[in-house]
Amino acid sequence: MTVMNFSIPRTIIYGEGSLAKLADLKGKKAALVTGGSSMKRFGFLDQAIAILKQGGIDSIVIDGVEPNPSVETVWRGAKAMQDFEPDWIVAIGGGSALDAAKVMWCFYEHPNLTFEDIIPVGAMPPLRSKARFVAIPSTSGTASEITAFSVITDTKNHIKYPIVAADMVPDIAILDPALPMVMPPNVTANTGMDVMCHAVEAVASIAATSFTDPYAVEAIKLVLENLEKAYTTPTDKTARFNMHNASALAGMAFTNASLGLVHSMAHKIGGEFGVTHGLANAIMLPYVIDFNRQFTDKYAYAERLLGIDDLAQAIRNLNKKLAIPSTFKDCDEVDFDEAKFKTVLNRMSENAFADPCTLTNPGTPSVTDVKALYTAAYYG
């Protein structure tokens, strides 16, 4: 029997007001990493700075992380860290900020590495010789606060790279539902469906175990019961609490069981067209479930536990309630030009097939299968 590993953050602090626990950190300097302007606009960034100050920690802010964080942004942040020499890295914001901060952390600790050095799974050297890591998510979605994963975009080659390293699992995750409460409905929908995709792919993964399945199934249940409410009533505290917890639970499942074709394909179509990751996942997920059923009985296993007849149809119904289109051609978030789609389809399919997430998808999908799934998800 194969020897396996199950890793989650050492400390997960959750519930309303949990941001205040930053005051308990022991250290002298912190680098706060964040994305655009939302954390500053809603006062959470200033709160974090003030709370750290209460604990005797000075901080700098590394902001401007884009929705698809680039290699260039990662190097910019690492350089700021090398100049400031923090003993804590505090990532606050959406999954992009958390993902970027993890890889900044790597290059802060190992400035002689290149980005290409850390692309192979498990190639990143040990961390924590200079700093430890706190993750504070503002969306209930990526679960980057829980996982050993980061997704960074090579903007020159239009490829998103999933970076996987056990040492990137944060030391502390702080899940304060006050943060996602201010997110706009479309962000709530897209990130919430990212949670769903993490959980569903973790259940079907060929690396799933009795350690990961309970977290994944509970996450699916929480999303089915709470995402629509969080979308229609953003200030509903119970829905926000449950969705934030669902995100973390799904993260515990997929960081240990890995993912599948949905993520492989979302990474690559995101790199080509710039579509939001969670939205790409939401559109792709029902098509991949229907394709994968020939290889696995795990969807039926989840359906029995959840008391539903058809998981793919339940996801289609939820997408409709969240105003998520059923095909890429009907998606207006970015320009899904048909001519461009046809031009990049072969390259995109080959790149998705080569993505590490494909390794744990059920069955033995081929490049031809990936191409057929992209085509189905584009046209319906």
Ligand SMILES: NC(=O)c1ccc[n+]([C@@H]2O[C@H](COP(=O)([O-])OP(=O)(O)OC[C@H]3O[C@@H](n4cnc5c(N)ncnc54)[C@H](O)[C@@H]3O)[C@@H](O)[C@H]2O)c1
Contents of the next structure:
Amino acid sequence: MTVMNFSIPRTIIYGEGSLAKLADLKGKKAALVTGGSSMKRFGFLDQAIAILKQGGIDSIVIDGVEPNPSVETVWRGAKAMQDFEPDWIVAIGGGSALDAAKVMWCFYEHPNLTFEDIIPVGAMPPLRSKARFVAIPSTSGTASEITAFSVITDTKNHIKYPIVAADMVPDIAILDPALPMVMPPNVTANTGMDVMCHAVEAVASIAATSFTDPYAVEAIKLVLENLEKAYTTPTDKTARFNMHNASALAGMAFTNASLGLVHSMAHKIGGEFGVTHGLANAIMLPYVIDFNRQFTDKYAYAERLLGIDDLAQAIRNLNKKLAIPSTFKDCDEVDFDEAKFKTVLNRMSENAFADPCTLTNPGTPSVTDVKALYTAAYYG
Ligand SMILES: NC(=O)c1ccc[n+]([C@@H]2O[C@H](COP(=O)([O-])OP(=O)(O)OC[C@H]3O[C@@H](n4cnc5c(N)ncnc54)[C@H](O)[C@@H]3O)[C@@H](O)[C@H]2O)c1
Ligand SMILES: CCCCCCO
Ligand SMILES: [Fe+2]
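Can I get the form predicted in complex with the named molecule as well, since the one above is the form predicted on its own?
All chains and molecules follow, beginning with the one already shown.
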């Protein structure tokens, strides 16, 4: 029997009003990292600055983190941290902001590293010699507030790299449902289906254990019961609270069990076309479940526990209620030009095959299998 590890943040603070707990941080200086538009617009960024000040902590803001954050953005933030020398890093926003902040933190603590140095799984050197990390998610969600992962895009080769390092698990996660409550319906839908995908892929993962399955199955249950409500009634506090917790629960599962082929493929089609991560996951998830059934009975395990007949069909039904298209061809979020799709298909399939998430897929696909799955998800 091999030695296993199960790690999650030391402290997870959740529920209405939990943002105020920032006042309990002990320290002198904090660097706040955010995308900036929604957190500024809805006042959460100013609230965080004021609460930190109450606790005696001065802060700077590193904003402008873009969706699918780039290496350039990470270096810009790391430089600002090297100049300010914070003892806390407070990331507030969506997964893009939280992910960018994690790698900024790494380059703040290790300024001589290159991005290529940290691409190999587990290659990042230890963190926390200069700062500790608080993550405050505004989407429900990528669960970057829980995970040992960060996804950064190399704009030179259009590849999204999942960076994997245990030290990147935040010290504190603050799950205040007031933040995701202001998400517009399309962001609610896309990020909510990312939660579903995290949970389903974690259950089917070859690294799934009795430590991870309970979190993953509970997350699937909460998404099935709450996502449509959060989408149709954005101010429903119970639905937002349950979705925000579902995101973190799924995160506790997949930060330890990792994911599978859907995420590998979502990373690479995201790098090529810029499609939103959760939307790409939502479109592809049913196709990959149908493909993976030949390798695993874990979908049937989850169906029995949840009392549902066909998980892939339940996901197709939920996608429809969330106005998520069943194919990339019908997806109007980005221009999925057919000629470009055909041109990049081979490269995208090879890159997805090489993505770390493929390692824990319940079965090993061939590059031809990946191409066939992209094609099925493109045309239907
Ligand atoms: N680290 C991990 O474990 C992990 C897991 C899954 C995905 N990811 C990565 O996370 C990124 C996606 O993050 P995301 O899905 O949270 O989206 P995001 O951070 O890219 O944000 C999407 C959009 O929603 C807006 N937004 C965010 N919160 C909002 C709110 N409360 N109200 C209104 N608008 C809001 C943002 O400004 C942005 O325009 C991708 O790069 C993906 O690869 C990381
Ligand atoms: C190896 C796990 C990487 C997780 C990335 C989530 O998009
Ligand atoms: Fe994801």
